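Okay, so here's just one chain, in structure tokens, the form predicted on its own.
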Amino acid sequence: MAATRIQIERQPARHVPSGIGIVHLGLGAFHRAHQAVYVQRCLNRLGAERGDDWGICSANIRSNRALVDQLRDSDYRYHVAEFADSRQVTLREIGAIREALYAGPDGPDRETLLARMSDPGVRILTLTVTEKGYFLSPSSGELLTDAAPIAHDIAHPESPDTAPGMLVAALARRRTAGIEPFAVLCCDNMPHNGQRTRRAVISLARHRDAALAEWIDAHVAFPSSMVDRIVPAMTDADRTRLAELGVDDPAAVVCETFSQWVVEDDFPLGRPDWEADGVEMVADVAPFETMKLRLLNGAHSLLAYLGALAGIETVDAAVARPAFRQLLQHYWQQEAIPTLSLPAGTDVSAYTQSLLARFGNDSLRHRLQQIAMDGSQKLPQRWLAGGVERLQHGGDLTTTTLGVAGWIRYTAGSDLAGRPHPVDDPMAETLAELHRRHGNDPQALVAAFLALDAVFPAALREDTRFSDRVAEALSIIESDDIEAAIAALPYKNPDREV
């Protein structure tokens, strides 16, 4: 086997002081492998004097205090290993994070975080808290005021538990002190993520103070963004692999080489000149985010549920099978692409072929179980919104209905061979109860799932064509193996006009 080619990028010794201009909520692997890398490029380019305004304070507000401690112990430095394949890796040392806080339940740094968010030097607030972290109904987009964490924030606005609650509390402090508000940049996989974040924050603010809600609506910018980089959850095998490359770093992250960030340019207090570091600054991010959600994330979800049911562990193992590649090609060409208004100059065929190459990167070992998490929150934007459009125009939904059937079967908690798997979803208890009630009747089970108005839009729930196709697909899944179910689908000619 050829020797691994390693490119190493290290940072100079830390300079002081370390200015912080960005606060980030959600100190997870994706933030460290994506946004922090772009900020590091900016700091490297600008140098100590001009770049010091844009250091990051990153906070976890739900879990993982250990990561905060690890970063503190390493002087806030960690490594990102970018694998082009199993034999080519670029190691980057990242020092863009200047402060790490744990503000989870009973965390010691909650007041420190709110004070930092209220600092006039902080001009941008970014978030990667996953779709469920905004407590919005996946189908309607309304704030889930009955959710226990949101109910807590309504009752205790000065001691919030949620990301929207943190934003409301910090913005209230800035308003009282006469400090201009920071821009709020959502970096989660949601359509119109800036608008959705705005809705969550303003809706929660109304419960505290109507005048505060009006001030936020009038003065706070919520630009949308599209983020793209495959960042698997770290495993012991990844840590062993990095140790063989000389990296002993508990906060290290493994990811692919590819990275993209598209951001709406709306930052009243200023921003780094990110475009010099590869960020695409645009007036409207919607075409980019819809393309990514439906083509990349939608395909990922198909592989996650159907592959997991077939006993496949990773994305690369799934796309290595001809049946799954056929499934993705049909989904892209016949169901997803016809719903898109593509960004100017997009070669969508080249884009989908690049996705196949990225999915096939066997150095990442991207687990399907990781992608399968929180399906009730993800599917409305990945499949269902496009499905509504296809039904309205009489279009094909062959793979979408198979995917929905696969998700329903996946939430039973075992694959087709009976091997158990966890169902990590905010609605897991509800989904399990539906299986207990209707697990022996596929038609009734599908009807019960489609009746979940928090997930399925009315246009799909009430269309018998959709429900009948999902029930048929579920029956095929239960009676055959997954690849047989894929082969049994009534594929249309891929060259035929839709």
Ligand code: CS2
Contents of the next structure:
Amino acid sequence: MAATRIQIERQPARHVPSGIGIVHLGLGAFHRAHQAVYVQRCLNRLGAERGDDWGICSANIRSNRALVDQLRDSDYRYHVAEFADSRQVTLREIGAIREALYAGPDGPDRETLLARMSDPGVRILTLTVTEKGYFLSPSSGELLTDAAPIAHDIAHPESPDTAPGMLVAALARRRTAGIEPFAVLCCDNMPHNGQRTRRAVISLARHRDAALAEWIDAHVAFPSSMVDRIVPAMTDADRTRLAELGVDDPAAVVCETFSQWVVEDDFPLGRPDWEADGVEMVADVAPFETMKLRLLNGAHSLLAYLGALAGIETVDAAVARPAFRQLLQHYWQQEAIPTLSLPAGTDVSAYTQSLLARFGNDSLRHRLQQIAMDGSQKLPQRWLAGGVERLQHGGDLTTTTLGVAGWIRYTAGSDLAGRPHPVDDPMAETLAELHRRHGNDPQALVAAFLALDAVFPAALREDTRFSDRVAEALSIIESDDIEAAIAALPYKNPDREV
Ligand code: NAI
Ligand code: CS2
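Return the structure block for the form predicted in complex with D-mannonic acid (CS2); the form predicted on its own was the one displayed.
Below is the whole assembly, all chains and molecules, this chain first.
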């Protein structure tokens, strides 16, 4: 194989003092490969003096304490390896994170984090805590007050365990001290993610102090953002190939070269001029969010469940197969795109072709199992919201109902050859119980899954045109060769019948 061509971007020696203007909750792979890279570009451009206010304090509040220690040991420097393909990689050394904290329930840094979040110099709070980290019902958006961590935060508001709890506690301190609130910028894959974060925070604040909730409602900005960069979870094989490139860095991340960040411009205490660093600052993110969630993430989830059931391990391996490419093309052209109000000037055909190319990047080794996790939290915005629109207007639901059937079958915990896989989902126990009760009766199993009102909107749950089609699809999936079954689907746009 041809030698890998690498470019390396190093950071200048650290200047002092290292100011912090941003606190991030969710020090995960995506944050390190996306927001922190944009902030690094900004710091490089502004230089030591002007950029000093915008360094990041990044915290984990639930897991991955080791990563915090690793960053501390490396003077907060880590590497981002951007693979254009298996032979071209750009290595970037990132130093935008200037403080790392572990504020989990068993961690030492909760007070330090709350104090940092209450610091007047912190003007922006960003989050990547996964869709489940907001404790909102995926379908209704209501705060899950029965969830144990939320119940804990209601009972112990000054020692919160959740992201909404941390935000409420810090905002309460700022209000008491007469410090204006930071802007809260969600970077998770949710529709209207700023508004959803707002709803979680205000709903939780109401349990503490109605006046605080009103203050947050009146004074705190919750801009939404659309975020896009494929950042697979690191594997030992990734660490090995980075070591072969001379990078021995436990905090390193691997990702694609593509990156996009579209942000609603609502930062009362100011922000860096991120436009100069490739961030698109807009008045309304919704068209960008919906397009990305339905076209990229919706396609990802189709590949995740149907590909995994076929015994396929990675995204690129799935799109290498004609049947799966045909599946995606039908999903895009006949099901997802008709539901979109596209951002002005969008060439949606070019966009979906670019998605196929990105999915085909075999250097990422993006595991379908990673995408398949948390399906109960993802499917409402990726498939179901669009499905409701198409059902109401007589649109095609061929691949959406197949995808739902695939998710149902996937959550049985094995692929079609009987190979077991984990079902990583906040509702995993509930889903397993449904399989125990109805696993031998496909119609009853589908009805039981569609009855999950936390996941499925009533418009789908109560419409036999949808439920019957899912049941049909489940029987197709159980056929010997799922790939042949996918290829044989009636890829046409039927009339009213779905
Ligand atoms: P990761 O597993 O590396 O990090 C997840 C982070 O979320 C960790 O810091 C973890 O401690 C935290 N977390 C998990 N559950 C939590 C909870 N209940 N409360 C508080 N914190 C919690 O995953 P990664 O790749 O960083 O992705 C995180 C999120 O970023 C995704 O869920 C998605 O919303 C968004 N994203 C990810 C992309 C990717 O390709 N990895 C691309 C675009 C968006
Ligand atoms: C993926 C996303 O894991 C998943 O659910 O669909 O993390 C995807 O990689 C990103 O949204 C791409 O921007």
